Partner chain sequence: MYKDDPGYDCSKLLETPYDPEFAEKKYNPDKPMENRITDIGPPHYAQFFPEVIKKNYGKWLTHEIIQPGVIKYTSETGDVMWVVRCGTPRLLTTNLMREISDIADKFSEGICRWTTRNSVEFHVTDEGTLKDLIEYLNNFKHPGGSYKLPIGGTGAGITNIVHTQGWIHCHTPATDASGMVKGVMDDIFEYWHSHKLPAKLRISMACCLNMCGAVHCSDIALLGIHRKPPFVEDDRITGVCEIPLAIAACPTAAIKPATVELPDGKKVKSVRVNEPRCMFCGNCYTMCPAMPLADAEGDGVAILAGGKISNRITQPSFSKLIIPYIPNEPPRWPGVCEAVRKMVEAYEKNANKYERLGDWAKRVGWERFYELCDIPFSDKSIDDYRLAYDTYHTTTQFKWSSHTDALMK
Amino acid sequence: MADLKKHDTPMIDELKKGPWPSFADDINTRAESGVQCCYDLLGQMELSYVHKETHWKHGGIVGVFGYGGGVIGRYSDAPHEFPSIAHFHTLRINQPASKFYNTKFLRKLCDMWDHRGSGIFNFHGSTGDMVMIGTTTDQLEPIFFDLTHQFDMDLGGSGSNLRTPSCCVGKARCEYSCLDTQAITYDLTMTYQDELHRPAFPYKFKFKTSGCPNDCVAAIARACTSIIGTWRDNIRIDQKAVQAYIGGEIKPNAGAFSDRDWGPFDIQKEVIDLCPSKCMYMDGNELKIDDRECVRCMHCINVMPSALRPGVDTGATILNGAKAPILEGAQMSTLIIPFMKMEYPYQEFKDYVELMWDWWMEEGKNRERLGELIQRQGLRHYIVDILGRKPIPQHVKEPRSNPYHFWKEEEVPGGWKRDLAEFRKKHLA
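Sought structure, where only the one chain appears, the form predicted alone:
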């Protein structure tokens, strides 16, 4: 332990003082157990906070043999100060569908990562993968061998390829799921292995599958193609259960808000008035729904799950184009196909994917997401000319917002002008 090199990290230490657990605590705990790269990681983070700029080079992809994607290259531009993270690559691991695994598996995986890397994990990355943070180039092939031969696991997607498909728990745990999300994710993963392993796209591409419109994997906010379970017949109503909610015999929201007294349940105020399309009303003691006007928002079902259930003619709504680029700001997916039956072998969906990819790979610019291409060439062109479909009223653009903060010149020391020589001193090639 005596040869471990610690760094002064006053700003990192500030992160440990808040009421909530900090990633700095976790990394520091790991460092104190004798892992030098964690001390160097904290030291380089401190330097980045001082300089207000990253000290990671943009490393691109460091592949293993036969794979163009899967390992994210990380190189420090200050290796003389932080030698144990001179290369500190990140691996995305194709997670089990719906993220089911047991503790025996996790312990074994942790033992392997302690041996071959920093021991730092991220469960789970924004794409859904297990993320192993920090290892050296010479360990990449042994890690890949261990994953594929001992764990029966594959690398996830990185770079301009198909990213690891992900899904919610679906019918495995959720009685409201309209789709077998795990079966769809498994089939897409196996069908598009080549697109996942070998970058050939203009930029990243993501499939995400949610079993119902609650969209527990946030597909509509992040996926190039969102597959969201829905139904096209009527919401099933148990009128006795409706009366039980009104009479206070059943708690609304499955008791999720029972930690304080919210007063008696008011079906008019808490359900009917909040329906976005105003398609619900009380006819005497009966709850009525004009299902032609229902937009499948799930609010009424979430509030009264014992009384209302999705219909039985289930399938998926297909959307395209979610992204969060810095310059344009976040954009939600746009509805393309209101309803598609998703039954094995999912041929109708795969035919749709082929049309979508052919156009994107032909017309997309370098590092242009599908959503940006749709935005650049127009939704009408995409739906009518590329997909050969008739436009419908639901093909509308929702208001967008920009979650990014852009600094003003007066807020940046030295303004926009920089001393190039001074910059190079801190970022050696």
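We call the rigid core the largest set of C-alpha positions that still match within 1.5 Å between the two forms. Positions refer to the first chain, counted from 1. Note that the coordinates shown come from a computational prediction; the quantities given were computed from them, not determined experimentally. What changes on going to the form predicted together with its partner chain:
- With the core held fixed, the Cα of Y75 is displaced between the two forms by 2 Å or more.
- Core-superposed comparison between the two forms: CA of L387 displaced by less than 2 Å.
- A movement of the C-alpha atom of E368 falling short of 2 angstroms is seen between the two forms when the two forms are aligned on their rigid core.
Next up, the form predicted together with its partner chain. The previous block was the form predicted alone.
Excluded here are partners and other molecules; the one chain stands alone.
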């Protein structure tokens, strides 16, 4: 304890103030309990605050035997000043679907991480993994042994492989969920363990599953394959509860607007007029929905959760190709399959995954996401030629406004081979 080196960190100390939870205070408290790497981490961060540049080096391939992902090498570029974080590698650990934990698990994990690493976590990384920040190369194999033997845990994805699938809270807690999001996520994770741990893809690949179009896991913005719950029958209506909303007995939107006076609830203004497809109306005291016109945006259900529920014939809309801007600009997932039942063992979905992956692995360039390949070779080609699916108007926001379709020879009667001499008999050159 006596030889602990505390660095002078005035700027980091400033971040202990204010109401929002202070990571600086948390890490400092842990440093004070005798952990040098926490002092060094804060010290190096202070140096970054002075220089306004990171002090983590690029590169250094580390991992565990037989896996290509799950560990990210991290080295300080000021190791003499901060020796206890000279190596400070990250491990991504595959989280249980929708991130429930019991304290037996968390406490045991803390014991392990104190023993073998810095004792600092990200709960969770952006992709969903439980992330352990800061350990040395010699600890990587022992951590992997501990995780698999003592915790029933495995590493998650990093590099050009399947990234750890993730999902929303689903049926565990949400009345909107049209899918068993955890079951789907767990099944895909287990089915594709090889793809998750051994990079064989052109670049990263992400599956994300949301139970309804509210999309709480941001599947449509982030996943190469977004699985989003929906229904194809009618919204269930409890007319008595509709009246209770109109009468002010139940607060709209489950009380989400409680700190401001927006006036009495007005079903016409707040629900019917805001419906994007204008498929709702009042018939006397009854709320009516023309379900064939409904686009299932969730607004009416969100506003009146006690009166309206998704239908019972539920499944998923499958979309492809979301990504952040690197390299070809940001893309949102594009609708490919309007409805799939998604029943265990999800064979229809897995057959689709095989088609998609075979094409991407064959045609994708290094560091080209699926969405970029779809852009490069064309959505039409992907839907029609690769997936062999029938094109439908739902595949586009609007039809193209240029006429430059790449007609195929077999689509044109007589093919493309013509007789120039015959042509010239009719047309002087």
